[in-house]
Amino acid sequence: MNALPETTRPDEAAGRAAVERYTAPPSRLARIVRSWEFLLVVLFAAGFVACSLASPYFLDIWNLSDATFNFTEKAIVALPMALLIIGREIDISVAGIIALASVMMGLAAQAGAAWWIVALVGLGTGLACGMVNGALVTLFRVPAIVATIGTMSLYRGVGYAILGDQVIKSYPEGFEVFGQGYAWGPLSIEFAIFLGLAALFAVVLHRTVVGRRLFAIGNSPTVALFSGIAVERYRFMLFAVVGLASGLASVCLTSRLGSTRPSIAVGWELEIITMVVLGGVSILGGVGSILGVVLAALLMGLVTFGLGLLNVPGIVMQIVVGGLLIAVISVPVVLTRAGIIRPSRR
């Protein structure tokens, strides 16, 4: 007995070609326009014909370098700072380590240190605070965000109690290269080693299995330790590298200014955090990319060289700054409902 052939009606195959439609992954093009870095770009773009509109010595390449100074040392730390926030954690210190490293490397001048051994001090008092916040976090079960508060009153404290309001400006020769030097044409060393580490952290996190598993940490801590992932190792690690960062920081910086005071970096970790957060990364962790992080970096530099262009004052720049913090952590959270934007997530 022969089968009777299927028939469909009309308005069966209207609504089930909807359904397919509806649950069909958007294209390559569709993600790309629909994500968070694409607006990014927007926005640099914008910024960027507005600035040259604005002042005619924007476009001046040598300009150009030198705005890279205004935000590549807070980059260089915003890198790991991503991470670590991916991995649902944050640093609250990282200016105060910026601070005490400054200060640590200005004695180390003045013993008569040569100017390498005066970078390995910075480096290394950055590694030490870094592992402290670790320690802090991972072995005594103290909350991030209240450990890092209270050693960033330590660190810049511990500055001051050492140095007071004198200022070292004795450095020996070679010294400088780091933040007044250049690798190649108007390219400075500080951007060229800011790229590169950006190259690595984006290895890192978006090509190994170091990278998943800090996406699995920040999505459920719980779930990746009952997976066998070491979490409270990849939390201390991530301290670390912070620390570390923040201790090359304060090399390029206190290399670029030729001296020593434990004010420095006032107010550096709300940029520092603002530059990661405009980049898309969650401070609910589990979410971000670095190329967010490097469009947002670009992008903050753009907007406070053409203020500073535009002879706008600090304080201006500072309300702009706060008014960036809102916006990208409440925008997103609109626009994502909205399904306007997709946030990335590898």
Second form
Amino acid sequence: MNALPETTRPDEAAGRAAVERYTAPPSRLARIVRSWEFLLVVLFAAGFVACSLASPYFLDIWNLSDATFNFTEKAIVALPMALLIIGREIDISVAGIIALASVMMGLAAQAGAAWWIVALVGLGTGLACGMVNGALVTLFRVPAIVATIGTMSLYRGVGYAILGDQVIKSYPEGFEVFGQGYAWGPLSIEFAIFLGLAALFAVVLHRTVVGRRLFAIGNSPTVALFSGIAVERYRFMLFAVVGLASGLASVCLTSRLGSTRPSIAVGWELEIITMVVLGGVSILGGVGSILGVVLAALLMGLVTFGLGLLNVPGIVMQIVVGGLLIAVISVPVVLTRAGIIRPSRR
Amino acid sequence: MAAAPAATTTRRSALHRWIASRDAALAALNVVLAVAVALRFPDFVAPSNLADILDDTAILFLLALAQMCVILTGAIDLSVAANLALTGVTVALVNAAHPGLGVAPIIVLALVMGAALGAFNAVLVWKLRLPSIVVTLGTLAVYRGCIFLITGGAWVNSNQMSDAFLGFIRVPFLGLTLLTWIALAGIAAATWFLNFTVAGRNLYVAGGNRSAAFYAGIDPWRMQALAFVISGAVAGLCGYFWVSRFAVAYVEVAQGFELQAIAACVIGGVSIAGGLGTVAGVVLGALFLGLVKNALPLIGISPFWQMAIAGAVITVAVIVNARGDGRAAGRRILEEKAA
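Could you drop in the structure for the form predicted together with the partner chain? We only have the form predicted alone so far.
Below, the chain from earlier opens the complete complex, with every other chain and molecule after it.
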């Protein structure tokens, strides 16, 4: 702009204004309306209204509170999974970690451990499993997809090897607080944990150097490496955090069910990854927001709850989740091709 | 242009030597395993038991080779087991409704339906350029859910299946079942397809170097689409074999079996980054899993250990692969990772 002379003819000024209007970044409002998160809010609002019209029991604060249980544990894992996928990795073994951590907690409970030791065993198992995944990817240089496909059956398999088809149902007093307790009024402890973690992850991803570096790694690991970012260390930490969060989800789930069996949380990896992708995180890495993931978790919870109100069986919901996953990744591509949205977004 | 083929040839022959030694090592591993078990239980290597093991592993041979085609192009198909189950349950229902139909229409239906389910993956990967792992994770859930929609959760039992439907794969011929012979024919067909046809070689090119393939006039995504259709058709055919062999069809048929097929490929030395792998390696990898599976109950290990052992074997195999495969290791740092 400085290159232009101070005095210009009126038609030149008009032309410059037109160019500026065309090249200027879109206004704040336009950006918000065009954002993926806004779309999720609209969908959520529409679903909310539809559900409240469809069922007189929907708009009850305790019903809504109950409804949060069906997605909160998955959403807890979805938060670090979002960071992992933004960093261009993926972890398919999370449901296996949840199952193994639950089995380990069952063993601890059988041995007579106190409630907080049982919970620590769950968290520790999750962290250890996550660190094994991280070591496979960073030390042994195995692609994350294959490494976690292997550990997925390894972790759940160890659970089966330990417990077989048995069920452990006796947990120490106090352990039920994680999955059945309420923090404040109808706000469950589980959901409070999720909200706290969401705030924490949002700050880390969007307001700290660590978050900026994750985006850098996701956009180009090579450039990130040559910019002096310890890429492998970040990858390892991400896998460890995903493992720890899976352990936490296992604590909540085991506490809520009050029982352990190696077959719990089957297929959760699908729902967790769907949540992340639905939240606008690019599966190719480098793009995404925690707000989007939180909104996607709420939306999926709403869809599941709504279908439940309509007495749709669980396995049919699986079709919806799978279809949703495919639709969410294909719709932006189709819209971009048709010129309706700009290619830069995803 | 003239120099390029010469360079590839010298590199290929070096690669071939390396792969040959690797396949040889895997074959030795299989023999060692069989001999070790046979020292305690001599019946393990009796011809009739070996024939049983081959019959038991036949479906895995076919699925692993189909999965290999997909992995060679740099993609992965997680939906094979769900496709197998959906097609298997469908042909079982068709057979229950029309017992007099005979086997030929059932096989055609299984192939066509499987190929159609595979083509759905193919279109998403080819036309929309979507990452195959996400697409097939989604179709896995959808296909599996569709089984519930068409059966309502009910089982199709052996008494609802016609004798022809059940008997076809059990026809004995030269001491082996027809299913085993079909698997052996499948191995021969895969060897011919991947080594001696243009389309087969193009699968390697598409996964080996996407840009090079593109500039050589080979659309890598089209090759992925072809691989997904092949994988789907084979999965569909195996769907009929599975419900016929186990004489029952229900929603959870072959749940998690896609991992066995991928494991056979990974153990067999197929690079998950694409472009690398041999039919012999995959066959030996599948055979290894089959031997382990059949040896476990014999040496008194609970079947509940099977999943953990499979997982451990896959994990160890990928570590060994990643260390041996210097090409893939170098690629991870300096090039874009295959999605």
